[in-house]
Amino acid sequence: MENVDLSLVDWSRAQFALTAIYHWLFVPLTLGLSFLVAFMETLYVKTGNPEWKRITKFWMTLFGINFAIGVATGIILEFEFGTNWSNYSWFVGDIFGAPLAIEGIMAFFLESTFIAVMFFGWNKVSKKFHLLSTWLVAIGSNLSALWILVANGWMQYPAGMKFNPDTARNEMVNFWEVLFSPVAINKFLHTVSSGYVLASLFVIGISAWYLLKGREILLAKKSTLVAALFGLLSAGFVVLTGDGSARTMAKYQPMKFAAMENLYVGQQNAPLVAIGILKADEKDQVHHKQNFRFEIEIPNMLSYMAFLDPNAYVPGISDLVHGNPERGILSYAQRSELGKSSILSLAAYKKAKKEGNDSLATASLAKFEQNYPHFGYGYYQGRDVHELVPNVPMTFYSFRIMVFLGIHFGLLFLVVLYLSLKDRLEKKKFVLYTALWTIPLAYLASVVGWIVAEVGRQPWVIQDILPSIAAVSKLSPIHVQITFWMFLVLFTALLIAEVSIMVTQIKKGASEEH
């Protein structure tokens, strides 16, 4: 790997990143509005109250369009993995490939069959069947993210697989360990959740604009009073589900956890920062703590936050960077050392298969499959191994935020849903401003929880696999540059038409023609 480009890399990493997150912007409302025009359509039903109706209508209509620019920007997404990322298809296709699937033979027909009674069926079917369609276009909607973050759960830790070196890729040997990994369970529910929340404040900041202005009285205390609920509940799930992924990060993926933290010397009774801000310089330091200029630790949090237990040992990045045999810690170079013997015997096993000679066949595949845990490091041998190390302060501020954030949700959360019940909301202007405002944050949050996950495994496409100067196709870095900003062209349009066709929308309000 001596002669990869760098900048091919480079490029090919910032546009996979600009389409996920033009990508994201759209799934997780799409996620979370079609549960919540569920329930409101199960209240019409259950009623027979027309004013259910109407609000389920105006809300579905903004689903819609969210929805069709969303699947959009997801096709092009998974093209990628064949274009920019061809090594990596060929590598881990047969895994990887299963869940994509899935995904659209299942999930994507179940929601695009059942959208169209959702939309046109209205006086055409039964209210009962119409709202049959309804919820399984939301399951169907939730159902693709399923696999899509099974997938992407398996790339952070590649369970119930076995490398086949006569084919030199990686073959599902258990489906159900691929599914029901700690990595991907916790993906999935923590990354849905989030989408409720995220959801519940769209509806509750267009609600509290309408009370603003003193339109659409009853649908934006009807809205409210139920987005309320389900953004509490589910706020409170995201803790859960954030605490089981904290657990499995530092489980599975101590590299992650460490820069999360910006915790350069493991320690025992590891307290959490809840509140820093870091030196410029702080790539040249070497204790943790002189690497802050502010900060405000919590006493054994990380600690227990990773293991449950607050006297546990947390490793930080030197003890992984550079080995701590006290801790049983192999250095990055031991690992590469390894990774490259690893690399080294699977070519000498295909030759020796090659050539007939059995014996050395069977002894090169012993030494590979002993040191395959190490394979992707192999990459990195004569390297500088710090390029394992990901970006620490982008780790290390962004799931603050989301912390930060998400505490700010979960309190509006609370207030409005009390305001609601005692109906004094309308008269409570901070609060249906600041309702309104946390529209972008919402946003903000959910952007930043992917940067955690996916800046803080870098380098790594598989996690100790396959990194990513190993990953790429051969491409001319011109042609991946073009394309990028062919894309970001795109996408800030597409971005654009959907905001003013919502914002037409939301101020045409709920009209009876919807």
Contents of the next structure:
Amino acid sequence: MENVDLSLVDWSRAQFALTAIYHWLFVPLTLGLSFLVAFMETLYVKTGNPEWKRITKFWMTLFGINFAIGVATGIILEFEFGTNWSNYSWFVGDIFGAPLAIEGIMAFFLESTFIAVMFFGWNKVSKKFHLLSTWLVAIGSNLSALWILVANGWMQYPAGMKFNPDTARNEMVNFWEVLFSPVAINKFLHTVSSGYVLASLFVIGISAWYLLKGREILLAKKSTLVAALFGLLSAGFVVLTGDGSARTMAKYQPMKFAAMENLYVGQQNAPLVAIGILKADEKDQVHHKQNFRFEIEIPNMLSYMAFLDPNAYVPGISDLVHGNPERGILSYAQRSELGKSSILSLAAYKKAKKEGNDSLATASLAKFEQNYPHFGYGYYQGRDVHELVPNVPMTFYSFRIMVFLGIHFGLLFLVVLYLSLKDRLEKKKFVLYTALWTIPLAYLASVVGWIVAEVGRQPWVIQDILPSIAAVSKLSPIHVQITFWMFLVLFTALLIAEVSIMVTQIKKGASEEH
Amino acid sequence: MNLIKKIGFFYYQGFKQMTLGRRLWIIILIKLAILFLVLRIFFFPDFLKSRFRTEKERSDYVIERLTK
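Switching forms now, from the form predicted alone to the form predicted in complex with the partner chain, please provide the structure.
Then the entire complex follows, led off by the chain already shown.
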């Protein structure tokens, strides 16, 4: 891998990031709004109040616009797997294939079937069957997300698989280990609940606009109440699952955790940097070390966050790169040697098999398997091991933006819920404007959350096993650049279409049109 | 058969009565056409399938790339 074209890797990564981010602009609203619509329709069926039906149909129309524009944007990611990341695509084998196949079936049967009843079925099917369909669409969308996030979780923590050296594919040996891996579970719950927060903020923000304009007052008030309650509960759940994610990250992806905290030297009683400004260390050009221009720390918090113990030792970037024998941490140079040995053993195994030398094949296979946990590090022999350190400032700042926006959202839900219950929201212009301008912030928080997860784990496509330099297809970088710009144009056009249709529909208000 | 007819009529009526939905369907169809008839065919062929005919050839190629 010494001769790998880094511009190809960078363009392929940039293209994947671009398409994933654009795709993700549509997904969280679908996940959360589907449930909000289901809650509203449940209130309609329970109370028989036609106003709830009008409210449900209004939000359902916005859900439909988002669903229509966003549908199939994720397929592009699968195209990219097959074209740009063919080594990876082959290497992951049925680990990725099974969850994605289940996702496809679920998405097709649940979403596609019942979404038709949801939109066409008013006055044609019974109220209860219509409500059931709306719930099934919500559950179906969220179950689709489950399988995608299980696949992503597996890339962060490859559990329940075994590499088959004869086919060069990972094979699933324990489906339940893949499905219930702590990383996958936390990732799913954290991601979908953050989608509920985003959708709640969307509903509150648009309702705030109506209140500011003095239009659709009843719709706005009732919608705000439902969304604030759902948003507040979801925000609490986001905190809990985020806490769980931090612990799994500290355990399985310690470099991502250290980068997220800009922790260079490991320590016991490690503090959490609540607020900090980074400054590149001019004396240290090799390690690209970042110092703090200033920071506000919470004592012992990082140790507690990582291991539920304020005295626990948290390894830093330097410990992971250079090793720490006292703590039993191998250096990246050592891991790279073991990884190289695993790669060479795989090559020796294949050669011995071809030549019919069974004893050599068995010995090579044993050596390969022994060092397989370090396999990916082997690609860094002869390269700078600091390439294994992710972009620290990007991970550090993204995490803090996400957390501070999360606090803002939680407080906003509390204030809006309180004012709604007291029926004083209409008069609080500042709160209404804040709610309106929080809509783009919700999207920002969602995207930076993914940046923490995905930039933080670089260069790994599959943690410790496959880095991006080994996963990429042997293509011309120009080819990837061309499709990168094409996607930028296509997705921007879709986004403009979404926003303009959505804004037009919001301006129209709760008409019967759908 | 009666049920299939009913379902067919349900969809027919639904599509016929659409207003905003019609515009959304046009966007969906244009998007799917761009994705599958342009991007998939001309820009995103399956790298391994387009170069190798058998699974064995593909796996040998990947092993070679991974162990190079």
